[in-house]
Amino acid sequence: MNIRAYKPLIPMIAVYGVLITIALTVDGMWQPVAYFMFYIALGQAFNIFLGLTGYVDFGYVAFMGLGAYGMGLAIKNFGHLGLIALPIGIFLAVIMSMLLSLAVGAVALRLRGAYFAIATIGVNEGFRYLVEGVRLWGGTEGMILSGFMRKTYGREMTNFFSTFLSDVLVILIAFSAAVVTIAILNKKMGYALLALREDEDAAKVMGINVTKYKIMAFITSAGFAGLIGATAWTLKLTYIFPEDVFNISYTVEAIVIVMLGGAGTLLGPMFGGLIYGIMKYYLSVIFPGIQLLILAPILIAIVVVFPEGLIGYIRKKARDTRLSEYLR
């Protein structure tokens, strides 16, 4: 294994270390840092597909929603077995989201550009109305787990799940998604995805099975989305409502985060998620009610000034320097 290829993980570990230190040592900062880490994890997971293929999946939140339901079903049906329900929930979250991505990707990934984007929007909305219409998993009434969890695990353990364990798992998911991203970039799959992102027709001519690699990236990204839904939604909030968990705004935020930091880069989603999370959180505190009105032009200005993303711009400036080894 080429150790030098993994040098970009060093600044990432440093940033995570600073955030965790702040969360543990500064009073009242654990939840804000957990909030920032959610957006970092969302960006890292989404970047595996958007960043490496150039395809925009507007239905990405559907995988998060299925992951949330996977954890909810595990707690409901296996909670009496004790803490074993949690790994079962994580397994179900990954499997359910991956199966949906396989079904969608086998068809939608044969489309390109706006056609692919429209198809994925239809999948997200269609799955939401399926859940509501046939009253699947509680339908519009959703799944309210707080009372069941307190009865099964006790109040203190339930609070531990929602205020600490879920946040720690999100941090681990964010870092794991980054490790998977850099591993892909240094393998044959990464070179194939880079080729199809630059020119898909030329990649086909070169003998690359672009559909296979797109589906692989799609499934991998969806699996991480399922994990985020299981931990940052179900364990954190202890309830699931379809109109909330399938809200397309999460997909839009993921796109903004990836483009803000730099699509296809390793560090981009981390800094994009951190900047987006900090601005959204503190603007909502300082300017409640109009925070999004202020946030939108700021994001537009950043994207206009740095069209390749913040990390893309820094990489360009640091080219042929020692710093470039740590930027990817």
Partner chain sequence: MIVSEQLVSNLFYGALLGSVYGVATMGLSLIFGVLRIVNVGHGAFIMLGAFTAFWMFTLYSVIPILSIPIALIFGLALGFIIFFSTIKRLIDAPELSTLLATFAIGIFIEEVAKFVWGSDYVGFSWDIGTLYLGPVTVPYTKLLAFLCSAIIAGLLYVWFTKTKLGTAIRAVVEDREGAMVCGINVGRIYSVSFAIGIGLTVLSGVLVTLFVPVGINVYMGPDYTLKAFVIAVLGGLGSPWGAFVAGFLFGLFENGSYTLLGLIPGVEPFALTRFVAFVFLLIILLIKPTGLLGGE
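Think of the rigid core as the biggest set of C-alphas that the two forms share within 1.5 Å after superposition. Numbering follows the first chain given and starts at 1. Bear in mind that the values here come from a model prediction, so they are computed numbers and not experimental data. Compared with the form predicted in complex with the partner chain:
The rigid-core alignment places the CA of L299 2 Å or more apart between the two forms. Fitting the two forms on the rigid core leaves the C-alpha of G28 displaced by under 2 angstroms between the two forms. Annotation: Cα of I290 displaced by at least 2 Å between the two forms, core superposition.
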The other form holds:
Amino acid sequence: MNIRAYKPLIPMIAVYGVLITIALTVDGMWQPVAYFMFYIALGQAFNIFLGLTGYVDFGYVAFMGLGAYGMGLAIKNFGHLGLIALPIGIFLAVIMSMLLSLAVGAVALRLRGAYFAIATIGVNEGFRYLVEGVRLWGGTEGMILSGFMRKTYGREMTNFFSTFLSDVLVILIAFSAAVVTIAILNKKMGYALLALREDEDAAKVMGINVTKYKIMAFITSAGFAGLIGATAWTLKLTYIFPEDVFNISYTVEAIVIVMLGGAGTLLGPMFGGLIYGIMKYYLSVIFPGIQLLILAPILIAIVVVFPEGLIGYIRKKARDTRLSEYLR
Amino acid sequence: MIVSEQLVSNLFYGALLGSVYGVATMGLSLIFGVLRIVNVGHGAFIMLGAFTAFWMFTLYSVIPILSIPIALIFGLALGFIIFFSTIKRLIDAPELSTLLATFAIGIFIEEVAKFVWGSDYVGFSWDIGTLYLGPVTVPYTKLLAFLCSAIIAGLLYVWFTKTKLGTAIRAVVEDREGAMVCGINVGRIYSVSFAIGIGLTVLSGVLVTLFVPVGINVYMGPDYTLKAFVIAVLGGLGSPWGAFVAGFLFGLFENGSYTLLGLIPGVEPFALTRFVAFVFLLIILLIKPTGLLGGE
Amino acid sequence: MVLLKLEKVTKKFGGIVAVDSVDLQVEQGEALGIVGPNGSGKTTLYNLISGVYTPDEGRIIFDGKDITGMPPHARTPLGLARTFQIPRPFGSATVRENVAIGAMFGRASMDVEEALREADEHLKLIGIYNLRNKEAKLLTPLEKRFMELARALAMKPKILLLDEVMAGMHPSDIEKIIETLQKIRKEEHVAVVSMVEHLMHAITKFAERVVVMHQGRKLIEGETARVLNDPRVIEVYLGKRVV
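Now that the form predicted alone has been shown, please provide the structure of the form predicted in complex with the partner chain.
What follows is the whole complex; the chain from before opens it.
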């Protein structure tokens, strides 16, 4: 392994260090930082697919939703066994989201561009209406776990889950997704994805099994989405409603974060998530209810005049300098 | 038997609604056909049309039928503005960019609308009597909506086949480079097609209000976007005529399947109908992505 | 030894027969020229060999294996490499990364570090080492051709399919490229197939054998000088003498 290729993790660790220090030392900052970290994790996870392959999955939130249900089912069915329900929930979340992504990927990834995007919207909406239509996992009423969790684990433990443990897990997920991203970038897979993102047909002729690499990126990304759903939603909020966990607006937020920071870069999702999180948090404090009104033009502006995103832009400027070793 | 009567009545209703779906999808297909751009914010324009009808009716007592030309002009103007401010710069950009841009435009329109009109459900009632025909009872307004849809589709067809500009648009759909070589100003075709596509879509929002007179809301769009996707794919993305026929079929399917799924105990027929529609969408995309009714 | 063999390969698009029952053989280490005017089916032929299309009829045998139905990514590692008539670089990757991708996924199948070193070697060989950190999309069309050639060579193919690679190049560059190609033919027994529309001069200098395509069929094949003076070939090229 080439250690030097992992240098871009250094600025990332520094930012995480600052954020965690602020969260732990400044009064009342733990929850805001956790809020930012959710968006960083979301961007980092989605970037593995959207950023690295260039395919738009408008149904990405379905994997988060499924992960949320995975954790919910584990708590409901194995809660009586004690804390072991949590690792079971994590496991279920990953397995369920990865299995769905494998099924979706195997069929939908044969489609390109617009057709793929439309198909994925179909998957997400279809899945949501299936849950509601056949009243699966509580149907429209969803799963409300707070009462059960308080009874099983006690009030204090449940509070600990939702105000501390879930946040710590989200931070870990975000960082793991970043480590996986840079590992991919440094491996053959990263080059294969780069090639297929640029010109899929030429990539095939160059000997790249594009389907294999697309599905690998898709499954990895979906697995992280499942983890986020399980921790940032079920464990933190202690309820699951299909309307919320299949809400397409999370997909949009993930896209905005990835594009803002720079699609396909390592550090982009972190800065994108941080900027987005901070903006959304303070905008909704200052101008409640009109965050989207402000975010939509920003997204249009990024797409039109700044398509390579923040890190993409800085990387371009820093090419051939020593700084470029730390940027990816 | 009651169910069969209900089915006939619902299918009839579905056919009427389907024609409106058809018109509501033609704009999406036209824009995709000419510019190869999927307008992910499609539904927001339908919402604007619905509000046009609502405000014209409540403020000036203008009946929805007369709001149609107003909505069309409003949509055309909006289409040109959006084209020249954003879309023009993205013609040759990767698909990712256009998908995101149209998505963001849709959200922006919704949020501006919410800022101005609020997020409450509003509605109006325009009653000109009801037709009783055996098991079928249908308000005349819905028949009128059907009639308007058919006329609009017909006029569009004539315009496409008989006028110079319409023919030029068809040429660009067929072969962009070829059209360019033939001396067609492709840039102009892009802007005109985009504007017509948006104009048609806003216009269709007026027709939609005749079916959901109390379901007007700034967030009503995405639902129609999703339906339009299913319909557009069914009709062969890029073919406005395919879209019209497919809209008709979709209306029949939606209402028929709602009635039949309602017979199954313990399910939500509304949600399940949606589910079935999306399963169809996926199947069509997989076996024939150019659409069941489309050619290449 | 026969490296590549096409048996009665046919490809139709709608009603148009682009390639009509073509037989073709390429020997190991051979220098073959494929000549034909625009629309004669040359590019379709390449697309059939590299797997972009599957033939409607006929078989394609490469290195003793039937590759007729194989996807392109499975063929390439067997030792196929090609360039495109209109170069197709991976635009936002650097020139060096482009060439390294060839070394990683072609027959060479190298790991990342090794491929990047290999890329440098090939960039020097082709003479574009100075461009290595440039984004590929910023290259001039001619530089892109050089890059595609380096990328194809880095794949370490057994057969190299060149599509108009020398069009528009300076005679001294052509000289240099032909020299490089002759070298890999002699030293590594790579078969080189060069497809051209015009530029007959370069072909006569390079190819031992020439196949002339016309309207999807093989019009004639044989030793270079003889073929290019064949009256039928002259007729195809509007009655002009081509050499």
